[in-house]
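Single chain ahead, by itself, as structure tokens, in the form predicted alone.
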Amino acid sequence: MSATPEKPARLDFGHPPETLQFWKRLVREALSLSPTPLYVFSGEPIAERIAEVDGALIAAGFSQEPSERKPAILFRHWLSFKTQPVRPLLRWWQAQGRPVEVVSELELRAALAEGFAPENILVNGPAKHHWLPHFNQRQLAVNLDSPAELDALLPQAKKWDWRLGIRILTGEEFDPENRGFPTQFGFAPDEVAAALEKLTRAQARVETIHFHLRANVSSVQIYERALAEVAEICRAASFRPLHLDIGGGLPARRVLTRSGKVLDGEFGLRSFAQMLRQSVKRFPGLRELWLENGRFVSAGSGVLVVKVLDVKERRGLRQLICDGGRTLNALTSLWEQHALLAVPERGGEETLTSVCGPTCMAFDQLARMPLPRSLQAGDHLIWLDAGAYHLPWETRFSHGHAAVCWHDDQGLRVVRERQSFENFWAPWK
């Protein structure tokens, strides 16, 4: 063990130093205000991924605002709710005039509570005939996934005008743990004409075709491949849209697979645009590319930390036990490697660590990586990239739910308190 101070252990997979100033400055504040485990989320660094994508969309030649001097295809981001589920982010968000994609009842009567017009609202997701029905809203954006949502939906989609649109089940799209089998999600291409020919022929306001990748893209090359399909598809079936929703899927930045690879390492947001631009011509008569990418916009804009509680070696391996971890508040990290600082920084001499949480489940471990050794009980870790998909798979698993914080103009403030006892036990009948 070396007793020599040494520089900070180089753990930041590559994030720029001001991002990991900013959030040790924001860690240190919500420590003074909420005990650990927590999240703090901000609104910065959504901003910044969205303008990335923005200034990349209109060097191709895209649009945000519509212009009789220049005609060009508008683009529009909706915020994928599902993605980071805090209310000052929706509030956040709604204050700018951007729309919002939902996937569920909860999610649509949340965003209309907050203000957001139905016009300003995307539905998606499988099987929302079975709870769609109950909302009454003129000109919603409605995506159908099934022949059976089309059948019971339709005279509700025609008394309330709403916008609606097709989703196509594209031959890119597997099940990502057995690639033989597709997705449940969508119309299968055999489907799409008659979905088509009975939404025209009852009249009803059919604008879109959609389609969904998955999360994390790894090429530019598997979005060509399915527009040029759904292209084909909307050709065949003698269909317009006047929107092309191709959903989310661009890869987080700065994020490990388990085998170490990068997840954006072959995707470029310039060539991504560059080829959306030229897809685009496959559409005659589009107004709007609509996207909805949450990983791609949110992953960066949060943070986990995590107190040490104890610390264990044995067979050659170092255990930090942690107030926080993988069965309670990151399940990605099953199958990511996301950057880990620690606060206090530590330095000098690393070993094989494994990052534990403090459940009884073998399965609960956030990192195992090379540490410092001079790590110990008391100190703080900060888990980055985890403002997506976070708080949607939190679970309670002997603990409730953690602290979060939120940042921004405002300033940090603690939007939910850590849960109770009183919390966890009183909604038992």
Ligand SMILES: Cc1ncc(COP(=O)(O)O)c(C=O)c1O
Contents of the next structure:
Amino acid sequence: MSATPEKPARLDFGHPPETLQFWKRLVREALSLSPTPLYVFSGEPIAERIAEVDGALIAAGFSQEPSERKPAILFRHWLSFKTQPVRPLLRWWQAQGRPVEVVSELELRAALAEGFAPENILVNGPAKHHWLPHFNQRQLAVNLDSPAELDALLPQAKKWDWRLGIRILTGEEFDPENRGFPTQFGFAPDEVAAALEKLTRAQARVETIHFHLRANVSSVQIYERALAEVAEICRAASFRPLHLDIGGGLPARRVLTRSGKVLDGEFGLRSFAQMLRQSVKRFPGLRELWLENGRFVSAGSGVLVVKVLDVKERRGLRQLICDGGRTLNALTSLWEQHALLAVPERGGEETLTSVCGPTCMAFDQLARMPLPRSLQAGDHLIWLDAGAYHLPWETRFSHGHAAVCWHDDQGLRVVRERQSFENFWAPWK
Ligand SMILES: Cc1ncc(COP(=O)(O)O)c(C=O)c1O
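Okay, that's the form predicted alone, but what's the structure of the form predicted in complex with this ligand?
And the full complex, kicking off with our chain again.
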């Protein structure tokens, strides 16, 4: 339907033809390995996104490697574990010597089990003083989230030489459902000076200042304002961080809101990098810029494949009932529209169509858009950009978890089978 000769591509949301061909090829192969619903994930698109950011940062004067000849501020990408908790992805990332950001005990244990060195693990997130004290790894990077966390973790942090940071709640952060309220994360600006003083007096290793604004930050100016605010807080507290951790938040590519707005419409990577270059001048003594992008890095690294099981038509709406959908596999479809492809390709007359999952919830609707009437039971649909926040939010509502295929330079393989009855029922004592 995206590229039939008689119908120009419309539902591909501007994805380049090579991207569409890449996924169609992998999906055809994956369908020979596993029943649907299934996710197909690949390292290649992640490597491309990272290279794009690298290019922009290097062009703006940041550096990837330390150099005596040309000293510059270094940058590091921390993999946002929670965005895409896929074991082969972690291994693939770790094999490149890259570091990982975790926000829970399970994630930290997984990172250690996969062989990440403690100094290549950054622990973020709220209320971690309730589980982090069990860990005695030296030189973990830990961004503190509250005064209570600081008090509880300080003895451990000193004992194990943890490299501490402070997360600041900037004025740019608010509850997305009610902009009048702040989020629950980080130190309020007026708590920061006292926290830094306490850490310095205790001779703890405090090196990092951190913020994470929110998902899909829509413009460079929002980061710029947050950076100015954080720089002023550091100046007032006479604190010179070695590392500036600006979290994630870069918007996903070629994803639309349900009302049709392009998420990254106003966001330019080059101007982002240039703005960063200017803003870091407000942080004297800074050595490293840290980034923890989830969506931007991994959204394009996966697709969800579902099969049409039944077709209905009532009150002017065609409905495709599929074996996967929003409830089980794609909660993000509640607020996002993604490109949708059909295998085999279908064209011809279109009609308003809902793509529904198999659960007994009217809510279970992956997409509603004009689609070719030639789509029929037995066809497969590919929901693109499923590489971020799909697995963490999958459910087992009536049905089990989908299969997962992973692709890298070793080829494509099933890395998680579709959930069996035994696995579905086994956790109960
Ligand atoms: C501390 C932190 N860093 C990074 C991320 C990744 O965010 P995104 O996927 O919007 O880039 C999140 C997401 O919630 C976060 O809380």
